[in-house]
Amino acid sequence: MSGTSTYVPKSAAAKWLETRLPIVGLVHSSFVAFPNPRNLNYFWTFGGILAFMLGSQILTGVILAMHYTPQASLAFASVESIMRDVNYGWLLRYVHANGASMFFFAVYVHIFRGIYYGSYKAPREVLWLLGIVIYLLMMATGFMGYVLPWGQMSYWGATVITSLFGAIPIVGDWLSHLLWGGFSVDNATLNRFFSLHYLLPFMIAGVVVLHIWALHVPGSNNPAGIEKKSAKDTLPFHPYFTVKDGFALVCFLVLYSWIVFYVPNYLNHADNYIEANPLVTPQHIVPEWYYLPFYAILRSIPDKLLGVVAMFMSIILLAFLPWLDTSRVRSANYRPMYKVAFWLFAATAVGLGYIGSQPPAGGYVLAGRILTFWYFFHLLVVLPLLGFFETPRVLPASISDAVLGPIGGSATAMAASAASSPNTKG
């Protein structure tokens, strides 16, 4: 939970506010005095990076919306006008468009860090579930934003993805027509997507507040995967972790700036610089890179309905990780078999992303099916069974021991740790 606040208002106005709305004290207890495990590494800085990116995307998106025209016959031209006629419009658009990719890059690091260190395990299940909700909202927001430039890939990507809902029995056609606002992707579709793309980031911000709240109840997990036992296991959030997060953010912004100023179009598809034409189909329709693993799963299943089910299940199953993983040990640092399985799973996700970017022909189809099989096999079979058959390494007695080693070679501490650490699920 939040640290004990030592905030004492000094001015009369601050005292008046604190007695009526103690928001400064809340911020102090949550982001200044809040005790964090002292062994957090730089993978934990991506939470702060994601908060910054969300704010950046909302700010640039609101400004871009002031100049964008959500009308099918004018949308493409309005984007060109933003690039050429609006003061620093090119910068706003490149920051926003590439910001989506950087946002997803950071969230994938954040998710895989959570999977590696078992951050979804009790008592952090709700924290993990809220994170999956944020991820789903991000995917919806990103997809709708990709449609707004109304280029060829925008139009045909929307056509392909929204038509998938038609495979759902009974309500499929109704859902497709609801998304389209008619019988095909057209002006009504663009207006729907623009409205939702503008609204959803604020919903994401609301869930992020709940996510942070859920984090501050049990506190952060850590690389050792053990709970805080004493004050020497923790450090206050400020200045130790604000400085660390700030340094990581600067490094992240260097990469972000390099993309924006030197290769701003590298992550975009060339066909999206051609105005949408319903009569001309691109040779190879692909979504943005951050959707490619799920697109590969969709294409790997011969049946359309089963492909849609597999695509959605590949995301939904991630929400059940707290219950699919049966081991009592959190961190992969102390689970040798799980560490191997994790890296195979990570390689599978990267491989699916590559397959999704390639034409669905020849060996790519077979490779996609093999990787799809292993993706689900890992989640549904490997992960549950490892908890029963794996013998974890001995955990340190405390977080401070994990950082500094047992003080004075404390054999007692190590023996206590060995006695309290289960070797199997048990």
Contents of the next structure:
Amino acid sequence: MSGTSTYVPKSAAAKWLETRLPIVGLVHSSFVAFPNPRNLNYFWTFGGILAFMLGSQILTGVILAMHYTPQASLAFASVESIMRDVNYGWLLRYVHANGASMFFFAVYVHIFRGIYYGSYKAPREVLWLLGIVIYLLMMATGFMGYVLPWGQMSYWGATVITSLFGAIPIVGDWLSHLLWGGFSVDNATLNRFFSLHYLLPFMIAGVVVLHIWALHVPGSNNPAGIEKKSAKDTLPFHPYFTVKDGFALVCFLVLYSWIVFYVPNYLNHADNYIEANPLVTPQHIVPEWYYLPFYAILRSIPDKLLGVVAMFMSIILLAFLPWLDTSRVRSANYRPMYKVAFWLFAATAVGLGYIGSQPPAGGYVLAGRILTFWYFFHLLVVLPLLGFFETPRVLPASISDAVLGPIGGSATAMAASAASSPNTKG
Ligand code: HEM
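Would you mind generating the form predicted together with protoporphyrin IX containing FE now that we have the form predicted alone?
Every chain and every other molecule in the complex is listed next, the one we just looked at coming first.
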């Protein structure tokens, strides 16, 4: 995964294995000796946190599945029995349910880190695209998981979202019937969602392996957004980044545990503690918080089909970021105008999330439309044009210069060499 290994097996058994399956060498070159840029900040710890969360969700999910019954008349009761009768079942369920939220929180930090520091730009486009595939799979997994407790919000959320597919011309009806396994959300829907909810995390794990492979070819981007040039620019993954990632993970787990033990239902909806009832529609049908910005975009467009198209496009367009962003400078730290545009875009996403949680009436409708407009305007107009109109700041000559200052050189020398660097635009 990461070039020639410098690992030297010591024992006879290790030598025997290494000549047959050099897996220890692979791990050593990828996660021990791997040279990482020395200036990575704490935003670079979220990939590791995500890997941990994926493992934790799979582990807790597999155990939950041992006690859960994917049958419409039993699902709700089986979840209640997990909460009350299974030893530590309540803990398992709260860790898994809130784990989904923590997973999405971490992935949003990870994505916005990439957007701020231009990590999607060449030569990391494939890495970015694989990230988008992971994100789409995560969204599908989270959505299907939320249906499983078979509460009111599970049922009606599933009804609203699966009905959207019906708006697609020609194949729409066929598609929603395929998702339902019948003519409405019912037992067959619950069965297939359970099956897919169990399958998709393993597909995510497969794509994560490709994601890390694609990362290890060029290596990590960094806050300066320039490539490593010499050994001075890097530090070995272990112990420097293993310790830093470990510390960040512990802090993350403190927050996660606090939610699990003190406010385990804060992110859930009270209606989901009422068993699904196809005859009673809840007053407000709201998806999980991590889907709210997209839900707001869907509702901001008065036409159903166009709303669905806009919602899907808002995610698909992110895949095109490497080409929509025309600037040759990566990091927003050296792009004064982009920095402002980035924070506006981040605020737009948060604002859309808030609008998505509110009833679609009064001022919320107008605010939702303005924010939806800005979301697309940023991606389709601001980003492509900024690359041409913005004058970036002078980049440091190297990563070690960015951290330590130019050793043995003056600030003028640094500016002069940076101006001639291929990373500096015009
Ligand atoms: C299960 C989900 C994911 C896991 C386990 C994961 C894992 C990782 C890891 C371990 C790294 C290296 C450490 C770091 O830079 O934080 C990384 C880097 C990266 N990831 Fe992910 N990732 C996930 C999802 C995503 C998503 C959804 C995107 C974008 C849509 C994405 C885009 C990137 C990019 C661009 C980098 C390179 C960052 C840089 O070098 O500056 N990842 N990922």
